[in-house]
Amino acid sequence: MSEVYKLIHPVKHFNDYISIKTRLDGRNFDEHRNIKLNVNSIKTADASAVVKCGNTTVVCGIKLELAVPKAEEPDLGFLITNVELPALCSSKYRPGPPSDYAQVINNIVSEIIKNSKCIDLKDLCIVPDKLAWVVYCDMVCIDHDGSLVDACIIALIASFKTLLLPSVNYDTETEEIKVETNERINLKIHGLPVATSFAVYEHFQSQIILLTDPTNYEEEMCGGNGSNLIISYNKGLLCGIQKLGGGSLSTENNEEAIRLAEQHTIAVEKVINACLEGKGTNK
């Protein structure tokens, strides 16, 4: 009966739960879903991770390639992200070219990594103006149930933590390149950026409510194509706030969101570090 009521009167059904200060899955407004993480899952990739936040599941694989740096940036390497939302992850998507939403998510993920300065592109340069690493980061969502950016960032950072760069010798006279796959060094990572998503819901009593780590259904009910608010932190430093629609936020709402994001950052750091320690990865 509840599912029928939800289908016929979706807004009233959602408001009924909000009125009693709970959510459809039983969580409090400020409560996150459980996170499950595994690294080095894809043996054909140079580094990989699979993360599951509630039902939202993202697989990240990293591949390395050598290239000549840009002429205007001769001492910088390349970091290229790509987010895919195949038809299997949600009934909202169809096979074919990347959707607009996938490109939006990819841009947000790329901006968070860039603004957090967790990867210095100079560390990817081998010989200035001659040779540099290209790091391709492919993230594929296999189950989209909200807070997609959060899952993508966790999977990407966990993959970075396990990435080992082969030793490369470059002869400047003959331009011969020799890659030593048996000699590898850790990719330098500065901090550990974490994204925290919120759905901003304007209750019928003109009250703004923040739903932490929203599901896909909650995101839709809050009037957004995805989360309305995404806050990213890196080692206690605020490195990005994206507001994507939803109701207007008061000063109290902003302060609450920032406080919750800081707490979530600490929790996610513990999950990633525990996973890496369990795999015997020292970073």
Second form
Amino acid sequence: MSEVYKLIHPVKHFNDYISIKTRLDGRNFDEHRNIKLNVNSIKTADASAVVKCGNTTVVCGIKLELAVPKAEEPDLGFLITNVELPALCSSKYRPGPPSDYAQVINNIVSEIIKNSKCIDLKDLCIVPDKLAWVVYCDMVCIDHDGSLVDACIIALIASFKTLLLPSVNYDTETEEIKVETNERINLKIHGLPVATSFAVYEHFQSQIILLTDPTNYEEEMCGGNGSNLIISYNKGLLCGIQKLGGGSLSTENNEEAIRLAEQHTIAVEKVINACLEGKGTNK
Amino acid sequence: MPLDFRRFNGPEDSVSYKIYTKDYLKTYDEQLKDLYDENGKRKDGRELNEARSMCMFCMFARTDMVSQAKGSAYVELRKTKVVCSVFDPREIPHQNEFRQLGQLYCEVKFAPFSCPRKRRPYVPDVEEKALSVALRQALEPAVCRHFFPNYQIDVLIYILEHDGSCLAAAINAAGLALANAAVPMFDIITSCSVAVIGNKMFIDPTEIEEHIAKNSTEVNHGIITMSVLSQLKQISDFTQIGSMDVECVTKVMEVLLKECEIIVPNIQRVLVVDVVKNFELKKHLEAETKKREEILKKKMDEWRSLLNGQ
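What I would like now is the form predicted in complex with the partner chain, since the data block earlier showed the form predicted on its own; can you produce it?
Let us now look at the entire complex, which starts with that chain.
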């Protein structure tokens, strides 16, 4: 019955829920879904992490390669992040080249990582002008149920934290490269960027409601392509705010969103640390 | 390589660090010797004729993996991890004639980090296309395609980690996902593969075994994948790569038939769990509907009495 109502009068159905200050899945407006995290489950990748935020599932795998640094930046390595939205993650996408939305998400994630400066590219350089690491990070969305950027960033950071770089011996005279896989060092990570997504809902044209960690259905109801507002924090510093469509935001709303994002950062940090220590993986 | 403007690209000449390690320089004979020890046990502790599906914990399968899809399944053979999702039938795009039989659109995609040797490219390569076609051919006889003329069903496979027999795992996953999506089918489809190196048969091979079987110099070498409709006793797909004599092929076929039979109860168990879950959900929904209808009816009576009162 409720399903029929939802299909025939989607907006009214959604408004009814908002009026009684709850969401379709029973959460409060500012409540996050449970985060489940598992690291190093894929052995073919050099580091990997699987994240589930509610139904949204993202798998991140890192592959290491070696290359000659760019001539204009001889002491920097490479960090290539890509988000894949294969057709199987949602009925919205068709097989083929990445959709516009996938490219937008890809860019947002890359910008957040770049702006937060959590990886110093100088650490990835082995011998200036001769040899540097290329870190290919591929985030694959297996199940797209909203708040994709949040999940991507968590997966990426968790796999960075487990990444071990093999030691490389480079002979400058013979240009011979030797890699010792048994001796590995941790990659240095500065800070811990966390993104928080919101959907901005205009309730009866007057009231603006922020829905934290929206599901796919909520994102669609709020009119945007994906989440409307993405706030990314890195250890108390903002490293990017994106506003993509949806209702207009007042200053108070904005401040509230930033406060919520800050709280979320602490929660995510706890999850990642708990997972890495192997204590448990649930929030 | 053509530049891909839709993604971030790394430097063109980057190579995996693995080619500079000691293991990379191993010769073929050394690699072959590494495959099994003196007792005939394989690297992961299995016998030569032991599939990964034999023990309970090695093969893991479940349905309802992807919430956005109509039906989905996840199959894990030790390290090989495969996700499959099936979507609602949709009209076949760009076609100008009526199709009596529904079409299956299959796509197999490897994750960029799925293979131990090289990074996979983003654009579909030849191997992926070949697997997609093999998958479609295997599934077509199993699905009642005459029920949805002029429509196509998307069967999408994503391989998260490739550690051998990924086609077999993909077919098993696709069968489960199709059943989960309530697509009418003739029978449960199961699949298994064997790698042949010389006189040795590796059932359910790992990636390294497959690699050696492909590049072997022996007379009999190769990989055979077969999928079977077990109740109908039909072979829906048979793929052989490499070269071997007829005697060897027939021997392998017998073994594969037996292995496919063994997987059936595992698949059935997953499906039963799925059906029970859906049944309970339906019961719950019906109860809820009844409750709501009663409330509505009461409201209706109230209004009716109000109207009559006037």
